[in-house]
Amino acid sequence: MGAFLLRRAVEAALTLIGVAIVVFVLVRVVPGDPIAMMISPGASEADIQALRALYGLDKSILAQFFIWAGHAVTGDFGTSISLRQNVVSLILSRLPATLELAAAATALAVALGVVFAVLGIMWSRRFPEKIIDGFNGVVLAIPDFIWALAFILLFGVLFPLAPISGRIDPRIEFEFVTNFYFVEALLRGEIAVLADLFAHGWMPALALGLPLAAIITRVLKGSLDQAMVEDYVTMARVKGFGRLRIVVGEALQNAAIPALTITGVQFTFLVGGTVLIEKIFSYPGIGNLAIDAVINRDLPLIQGLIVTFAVIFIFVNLSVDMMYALLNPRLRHG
């Protein structure tokens, strides 16, 4: 186990370095001048050059990279060109919103995936199973941003049941200590605040989580189908256990490992998928911030955001590998 963790840690470090190099080069070779978007029409050439020097854009790409990397290892990603704020502070102020949204979407996806997988096995080889499989295929075929637009049209316009933008009603008088609004409101027992956060968050969370729910349903249902022919399930039938108890109490635990692994891997894509969802719902997370950074060609902010996404991806994948190694006896004792 120790050698496995060491190897994965080295691979993670090398991956992060590779991502930093590729991103740094790519954002500097694409067309467009970020300084041109900052200056006023009457700015002199001297003003332009002074601004370039301020952001280090007057040096070669290689020199810029080593300067940026030297600061980045200390946690300094520079200052946003468009927002004129510290990049790390900007990211840390928006990251909790994205993590809460991704966590809510994952929780919804797991709940829906488990329910539909269990129902599919309960009604195996009967007509309701075909309905579940058909609905699952439809959900897989529709991207998350289409679900988002459909929810806005249905629940925000035709039947206005919930707000379609923002994270919380600005009229709510509640002083947050951290940016983890939902966690803080839950710990402090603020029911009204929780209700408003839920009202603002359930549509983006559901739009983001539905495709993942379909994946979990398909993987878990396949694993359960295989588990239902195992010896321990046969023994449970001999003992007179009901089908629901066999599926949930006996088969589900052993069938959950592949679904757990795919959920962890898909969580990283879920965080990346918040970019469009946050923009559609005007949700103040790092996904929305990333689109604004690209539009404004804000190089320091783009670099900081992509490195942040890469760290999340690497951390989650490493955690999934560790969890799988602990749950799988062959890897645990290998």
Contents of the next structure:
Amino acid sequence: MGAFLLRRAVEAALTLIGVAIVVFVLVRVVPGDPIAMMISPGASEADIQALRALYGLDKSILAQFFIWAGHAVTGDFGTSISLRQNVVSLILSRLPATLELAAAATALAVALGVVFAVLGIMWSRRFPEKIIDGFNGVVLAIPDFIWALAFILLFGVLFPLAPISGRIDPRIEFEFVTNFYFVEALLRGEIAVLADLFAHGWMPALALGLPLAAIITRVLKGSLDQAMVEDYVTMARVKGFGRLRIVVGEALQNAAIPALTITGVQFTFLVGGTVLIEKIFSYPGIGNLAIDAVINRDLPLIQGLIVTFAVIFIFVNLSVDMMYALLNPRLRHG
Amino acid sequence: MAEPAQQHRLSAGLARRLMGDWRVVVGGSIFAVLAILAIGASLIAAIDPLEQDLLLELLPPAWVDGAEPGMLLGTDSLGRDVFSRLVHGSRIALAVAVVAGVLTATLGTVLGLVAGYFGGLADSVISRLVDIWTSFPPVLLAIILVALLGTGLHSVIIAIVVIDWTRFCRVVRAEVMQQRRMDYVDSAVTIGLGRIAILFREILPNILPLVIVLLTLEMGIAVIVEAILSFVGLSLSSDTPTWGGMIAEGRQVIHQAWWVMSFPLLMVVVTVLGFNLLGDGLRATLDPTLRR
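Output the form predicted in complex with the partner chain next; the form predicted on its own has already been displayed.
After this comes the whole thing, all chains and molecules, with the earlier chain placed first.
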């Protein structure tokens, strides 16, 4: 198993280098001048050239790449052109917000997915199963973009239950040491801050997590359905166990592996979805940052963000592989 | 080949089956209404969708107090007529759906045909490409692509084609691999048809129903992607009315005026559900294995 994981890690590193090269070249080959976006209308040719030299844009693509890669290895991704801040500190200050949102959405998706799958099996071949299947179909047909906007209309305007913008109420006076607001508020036992974070976060997290919840429900329900005809389930029935105890206590852990695998794979898509959800809810994470970077053609920031996303995806895939290796007996002993 | 009379009977039977499926009828009607709106936009919506009137800003729809007569669905924050912008927005939505859908279908189908029929190296290269492609989150990929290509309608269409060809490729490849083993392919080989001729003249017609079903679903996806990209400001400039752009503008004034965002959102949802219904209905009527 050690060799398997080592090979995956080397593959991951190579992928990362590949992504960096492709992005770097593509961003420079296509038309569109970031300098043109930042100069004032009265700037002279000399000013423009000076600015170009300042950001290293006057050198050849190859030279630019080696300068960039040389700095990137030491953790220096340059300065954002539109925000005039260090790219790494900019991304690090926004990343915790995105990670917390993605984690909350995943937790919600797993919880909802498991509950609906178990309920569906409990009511198997009866009317409530049809409702769950029908609801699942609707959730799968509608993308998170539409869910997010529908939630805003429903819970933000029609029945104003919760705020629809931002991560926390700016009037809350609380000095955060880190940018992991939720974790920090939890650890320091700040109930009021926690409640406000929750009020701001549940809608984006739900919109982001719903499609994954539907996928988990479908996969888990399918494998539970198969598990329910296995001998050990019959055995448990003979022993007189109740249906809920059989499903949750016996079948669930055996049926969980396919659902766990699909959750890992889909988690990548969930992280990708944060880009849009953050924009819709004006949530200050790296997704929102990425859209602004693209609109402003902020090359250093775009590069830094794409590398960040690539690192997240590679890390997630690696974790899924590891989890799979741990759960799957054939790989564990292989 | 069937005799003309027999062929006529076949198509009459098919038409009857199609009209007998409620999903085809409802989905098709939504598509037809959308096409009428797009083609007759300037006749149906008399008010100029670009005309701004700051005295008429954020007026509610006609059935709410304080509405201006003639402004059926109210106005946005620049005093532009929401109904007119909605109708003109259907042009962009439909154009993207049809153009991007057909191009995606063509690229994906050709690659799927090649991979499925020739196998070997071509198949490994194409299949590996599909695997890599589909491991990326599509929304992020679309935004990166438009960032590279620059904003505009052509970039949106290219982004959709580049991202979604895998949907066709995967399904067509699997289907061709099944068709390849059938007797009619052997017969075609026996009478001396070339491989290209067999692929495009014999196999392609047999998988066409499948491609049409996928195309219908793809058009719904294209409408969503266009709405997403114009929502984040990466499609057309805000001068051209698009549903996604209207949703973004409505999001800004959601607390003052619910109608600016609600109507374009409703249009997107109805359009996408329409394409989905049509696709499901077509699948059930065209695919003999599902028809039972």
